[in-house]
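Coming up is one lone chain in structure tokens, specifically the form predicted alone.
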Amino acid sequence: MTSHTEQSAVTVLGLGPMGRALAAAFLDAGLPTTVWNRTPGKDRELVERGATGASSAEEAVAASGLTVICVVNYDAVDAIVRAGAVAGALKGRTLVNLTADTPDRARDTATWAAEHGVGYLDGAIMTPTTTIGTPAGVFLHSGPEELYRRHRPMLDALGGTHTYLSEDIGRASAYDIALLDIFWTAMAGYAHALAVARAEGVTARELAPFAKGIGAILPPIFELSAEEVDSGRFSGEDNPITSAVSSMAHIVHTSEAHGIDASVMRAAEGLARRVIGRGHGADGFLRITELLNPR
């Protein structure tokens, strides 16, 4: 095992699937790793691999200069780290919060941390547990740049790419919210597509190869449309929103003919029709971004 100074020790709070993956990656990198979880017993395999299991969050935090927390939401973060003894143990140390929540909650936690003498970085993990410790992992970070640079060598033990976004502590969470919006909206659409296909006698296995093809055309569309959205010019030369509404109506009709809830597609169609009603029928579909966010 590589020799490390006391400053290179790390603590992981929260041992759900992602927390366990984070701790395992630190261990694999040879870092002295202390772990703690509110529900006892989840540290067994990690301890067998060389981690130190702490009996309390206070003990865990006191063991390392860097603490990484990854739990279900910021309510859970607050319940763990804002307790008097734990907050005291964190003073003068750094807390990296990889829990998913909202930008406002990240900013609130940063304010609390500053008031208690705690170095604070917020982050987001954009890939599943299986990617942690591999080149496929994707991590986003925001907060004081000096603090990020200081701890970057240890964060590199988690593998993948680490992108520092901004001094704005809420920036990583903002990216997280937007990117998860894409993911869950897409998954909801896929689930609905599978239901409609099954009603028409098409199995999920039969549809999947073609669904992958649809997914593959999205990345270049994302790239090309980003400039349009930022500039406010929404070209519909190749596919005007009037054409999009027509195909959406077909989906709604077929779904409801089978008794399948089409409320998500109805909502999308409704937005598109409102854009057309405002005189933008020749524009592209992403004109609805201005309808959704008039600011």
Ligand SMILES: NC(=O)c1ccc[n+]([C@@H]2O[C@H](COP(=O)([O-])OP(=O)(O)OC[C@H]3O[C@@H](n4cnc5c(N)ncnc54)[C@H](OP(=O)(O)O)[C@@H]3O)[C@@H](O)[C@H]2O)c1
The other form holds:
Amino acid sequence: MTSHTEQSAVTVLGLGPMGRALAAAFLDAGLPTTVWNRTPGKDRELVERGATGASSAEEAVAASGLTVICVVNYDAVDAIVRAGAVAGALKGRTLVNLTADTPDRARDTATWAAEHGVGYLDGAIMTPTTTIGTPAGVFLHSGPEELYRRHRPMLDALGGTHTYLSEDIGRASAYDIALLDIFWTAMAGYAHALAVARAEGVTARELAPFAKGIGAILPPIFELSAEEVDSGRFSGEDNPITSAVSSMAHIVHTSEAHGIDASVMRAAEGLARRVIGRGHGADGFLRITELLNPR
Ligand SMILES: NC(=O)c1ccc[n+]([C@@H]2O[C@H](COP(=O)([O-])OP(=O)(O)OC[C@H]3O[C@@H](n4cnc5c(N)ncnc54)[C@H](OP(=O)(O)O)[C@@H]3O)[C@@H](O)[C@H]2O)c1
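So the form predicted alone is up there; where is the form predicted in complex with this ligand?
Starting with the chain above, the whole complex follows.
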């Protein structure tokens, strides 16, 4: 059982850029906050602001009813929380894991937590450190709903929007993976575009306002295409995939004429051509979803 004081206190394990931002937000909200990091010294600023610096993860966990962990990946989470004494200290308390990893790892951690009497919630942070403690932060949560509701008031101290997704502990991570898939493939496309633009004598500064315009085309597509993708019926009325491959081929050609690797675009173009080869050339580009994962 945790004491009344421990119930209103929070511990943060992991003081990388994100862990420090989380701890700072808890402190700003006036919550008694204990912090710990594998490499000592990263708690200095937080301790100056009123946090308690614990000398071990076990001591940190024992100080609060709620522990938030945010480290590089679940291997690091395991290294910290599955070590004998820490697991014992977590028994009867709640662990909220805001580390990014895969749905499988979240499920595996939940199994471990259940076997060790630890309340477990898994979450994902979808915005940068600068948003933590502000209205711009975006947090996704999954796991036992009752546990989430119980700790929600303390999680609110982190600011932003908190969305509870599902009892399925892997769901927050599944969203994280899908959303980061969008982000990193877009970033790979942007890096490639900058290289091609430079080869044509166009600077990143010159391209930026127009790049923003291209980026702004995407959000309405996310909304408008959702029904098509979920139903598996794709309208290519405004932009059939036959037209899309032609545009993609121009990019491949221009890149390779400059000796620039076009493998990312070649991969996308290859998928589009396979869809056409299967007789769906009149459909829109997102028909590729069916090729990648047939229902
Ligand atoms: N930074 C962002 O803007 C952002 C945004 C959204 C989500 N996230 C997610 O938040 C998590 C933390 O990110 P971060 O920005 O704070 O930096 P990070 O570099 O991903 O993580 C650094 C933290 O991980 C710890 N760590 C690494 N290996 C460890 C191990 N084997 N055992 C124990 N601790 C270990 C580090 O401890 P030491 O100091 O001892 O190395 C440090 O506390 C990540 O999963 C990241 O994907 C970050």
